[in-house]
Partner chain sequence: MTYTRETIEQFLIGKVLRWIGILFFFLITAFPFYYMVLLSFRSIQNLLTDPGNLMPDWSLVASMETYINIMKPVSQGGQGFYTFILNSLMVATIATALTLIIAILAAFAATRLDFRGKGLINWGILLVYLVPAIVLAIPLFVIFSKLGFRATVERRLFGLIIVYLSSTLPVALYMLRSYFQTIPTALEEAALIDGTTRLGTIWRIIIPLSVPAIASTGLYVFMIAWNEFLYALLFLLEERDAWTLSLGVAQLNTQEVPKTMLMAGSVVITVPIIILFFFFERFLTQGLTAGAVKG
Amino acid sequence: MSAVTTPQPKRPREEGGLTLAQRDARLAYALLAVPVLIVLAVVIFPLLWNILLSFQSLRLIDLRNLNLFSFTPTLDNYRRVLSSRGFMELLRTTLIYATFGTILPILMGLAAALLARDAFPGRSIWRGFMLFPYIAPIVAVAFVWRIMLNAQFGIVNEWMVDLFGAQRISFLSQRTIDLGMPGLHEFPLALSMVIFFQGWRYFPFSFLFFLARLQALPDNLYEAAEVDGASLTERFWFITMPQLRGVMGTLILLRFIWTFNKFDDIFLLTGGAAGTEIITVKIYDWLFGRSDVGAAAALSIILALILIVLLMIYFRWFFQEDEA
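Which coordinates fit this single chain in the form predicted together with its partner chain?
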């Protein structure tokens, strides 16, 4: 780094007769070459190659003598994945998980942001705690939840038994539970738990966004409404909420994409058991459980296609509503 500390006399025209603009452009390309090459090699190339893999009959043990481009294209992988038992259920679980796993953290984040909007004693420490679930490593928090929800020695069961004399429940390995109400006789238990986990872990993200937006709202918006006699709840619905629409749209979009692609959380919490198998976990199962690289690639392409279609619907709906 000592080279840059010795100032060099600047000449208007460098060797080769390049203009300043040309030299700037050259420097820019040189500086951008590294990130562009890395992204091409580790993101774009694998992405395209994944498409090829999905049309290839390939098992894990064949990897060693794999030839990158010479293969007989086949649709077998797609056929196998789409016709496998439970594909429709897989799709359904994924959509339920992604939808409620998007809504719950956003609602919780909104609630927490509204609470933190006006100062209270200890607010800055409280705000720090709010971010814990989000910044803590996924393995640590997933296992704490597993132990808290454990049927034998988990604290949640312990409290339920003490307080209500309830039966012990294995929250994360029981598919459904009878809540004893009409329509709730087969309530999906494990799936609800992983959605609650989503709410707990990712609400801080929405919290930060909502809080930043709320604190930027001008006071005079509310003063006028107060003079007009709008109550607290009215002020919330008619002034605060419309102001949060933009943030809400962004959060729904980002959170849905990320939840839809999420692997770690369910893999660590349930391993996909008890009615919580989602597409990403199934991809892992095809790859290592069944050593079927081709089918895993095909399912990951299906995942990407479903996401693209859903995003197109979202954007159409979003822009139509804006025009209306």
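Note that this is a predicted model, so its numbers are computed, not measured. Take the two forms, find the largest set of C-alpha atoms that superpose within 1.5 Å, and that set is the rigid core. Positions refer to the first chain, counted from 1. What changes on going to the form predicted on its own:
The rigid-core alignment places the CA of residue 26 2 Å or more apart between the two forms. Comparing the forms between the two forms, the C-alpha position of residue 35 differs by 2 angstroms or more, with the core used for superposition.
Alternate state requested, the form predicted on its own (shown: the form predicted together with its partner chain):
A single chain, with no partners or molecules, comes next.
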């Protein structure tokens, strides 16, 4: 007696004999093709091109005659950049600028978010006003700061002279200043000013992150702590700060990457003078000041490698994800 076989339903096919799964796969590849091509054109190709340039002795005027298929790799660019006078000072300045340029905006953003969390008359206007430094054009605000801090006619010096009888100070062109306290006889004045500018310019970004997280915190946590006799400081350290840990980690990561790669702020304020030269400004100097494309490319690769190492250290020992 032969077994009865049940006919299997045929899989739906379209013209050309493709199944539904094959059509979905083709659509997925088509949708991914555009972003992949954009990443290749905007990220991967410039990165590979920069690595290629870093191994060539190349001047700016020679770029138009560059032949990708006939060149002799060399490490002279890396040796020249690493052995140049002041490289360690350049790296030290960059790390100081990136570290304090990350911490200060985050602390200012946290303070502003705590002030704007609770309801008060004009809170919406206050919150909108807090965003002004971040949305204003960088060229305009840098020009305003240069005028404010000018030694001859800056408003800051005018206040100092009128209120305290102090001497005029060139805040953006004076490398150090003696504050008359132990350990502060050579306080880095110009570098501190550009760091303060970083704090003022970019604290609204942290302000938005912190404010959004604070608005999501349930009020019953604070009410229960207040009933238990917790002070305002204790509520801040044991309720607010643990809830902000994930946001804080994200902000530290983003702000450090952006500040470490910053160029326009220092270039517009000081041009890298008075002890404010960082690696990105030095890359500009190698490229346009000395017309040395190879050295500029090599220094940019070194900048990327240093940032990768620092981020690996951060993710390995410091970064903590927010627990839902």
